[in-house]
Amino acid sequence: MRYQVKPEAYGEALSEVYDRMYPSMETPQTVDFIVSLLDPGARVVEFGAGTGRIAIPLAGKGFDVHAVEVSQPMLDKLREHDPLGAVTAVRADFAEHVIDGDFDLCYIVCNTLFMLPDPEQQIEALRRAGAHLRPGGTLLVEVYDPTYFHQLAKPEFQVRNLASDQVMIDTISVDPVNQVLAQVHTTIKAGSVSTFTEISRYAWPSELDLMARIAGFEMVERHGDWERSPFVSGSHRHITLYRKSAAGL
């Protein structure tokens, strides 16, 4: 089964609450991890930059940061947070767009790769990353580990407190045959209710490594968090580094 997903729908629906869905408490660790991979002044590109949570502080550390984001409302928020234009941002679908020039690192974080609805699109996105990277360049991917969700027999509910007068209720259900997780975000504020269904097509770590090899990458290392803890059974996510191979596509 192929799930039809409008690439910009997520940002159009959630840009106003996105920064409260993913508070910045982890941002310093994320930025420090990425900085540790780079030489001073390196060129970096983010696929699916959202509101610039990672791209803006990276640019503030002196790196040449480019951002690809398909949602105009998300880009508007990014530019609001970055009034001096430290980040070079472009509106485009990262699975299709090609940026001029070569980069030292491409990163795709916060499960963004899984938001492409089928493996062919995910492989194509990885190929695009390879097309942007210099020989030996690094690709960083952060995604959730699907083990827990894959075994869900019935919907699960989670609650996010977005503000003193606003909550989000997430209803999570899984299609294990097609490796698809559907998350219905219901936002409630002052008597108003809105909903949006986020679809993610998850891949197992070994499957992700295979897709990366097809796209011309070699797996370098994998961690369970931004502190470089080991990725083990029970880890909720993994952060994986890939290197563009000598024969990279």
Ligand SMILES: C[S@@+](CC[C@H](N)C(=O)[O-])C[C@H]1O[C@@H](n2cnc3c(N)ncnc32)[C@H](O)[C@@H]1O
Second form
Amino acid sequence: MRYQVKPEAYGEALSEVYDRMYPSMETPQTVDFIVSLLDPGARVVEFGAGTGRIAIPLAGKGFDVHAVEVSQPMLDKLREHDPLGAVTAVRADFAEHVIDGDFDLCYIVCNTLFMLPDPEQQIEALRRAGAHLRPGGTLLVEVYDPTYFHQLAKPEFQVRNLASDQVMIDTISVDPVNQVLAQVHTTIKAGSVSTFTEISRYAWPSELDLMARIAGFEMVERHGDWERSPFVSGSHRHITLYRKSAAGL
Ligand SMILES: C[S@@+](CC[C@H](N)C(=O)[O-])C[C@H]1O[C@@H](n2cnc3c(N)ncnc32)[C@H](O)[C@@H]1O
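Now the other one: the form predicted in complex with this ligand, given that the block above is the form predicted on its own.
Let's see the whole complex now, leading with the same chain.
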């Protein structure tokens, strides 16, 4: 079975609540980690930059930050948070677009690579990442480890508090054959209800490394969190660095 996903749909459905969906997200730790990889003034591009959670603070530290984002409502929020335009944002699908080939780092965080619904598109996005990078440039990918979800026997529920009169109920189910996790976000606000289904095509760490190799990268290091704890059995996600291999694409 092939899953169809309209890339703009996520932002159209969730841009209003996105900044409140992940209150415990480790933004300062993520920014510090990325800064530790960069020389002053480095050129950086984020795939799926959303409302600028990471891109804006990075630009504030003097880096030349570019953002590729497919959703206009998400870009509008990014601009609201960054009225002086410190981040250079372009509206495009990161599986189809290349700005230029001179970036030091491309990063794809918060499971965004998995939003592409099949492995071919994910490999294509990794190729595009390589096309953005100078020789020896770095690709950073943060995604969840699928182990826990892959064996879900029945749907799981999570509830988030978005505001005093607004909650989001997430119903998570898995199609293990196609390695697809479907997350139905049901938002209830003062009696009105909306739903949006987010599709996430997950890959195993070794599979991701293979896809990256196909796209012209070598795996350099993998961590279990932004503090560089080791990635071990039971880690919920990983942060992996790849280097654009000498042979290029
Ligand atoms: C989970 S959010 C992460 C946003 C941001 N990176 C962060 O960490 O807060 C994923 C973002 O990727 C965008 N996105 C999803 N698929 C995309 C694609 N194919 N091309 C460009 N942007 C995409 C979505 O619109 C959304 O803004």
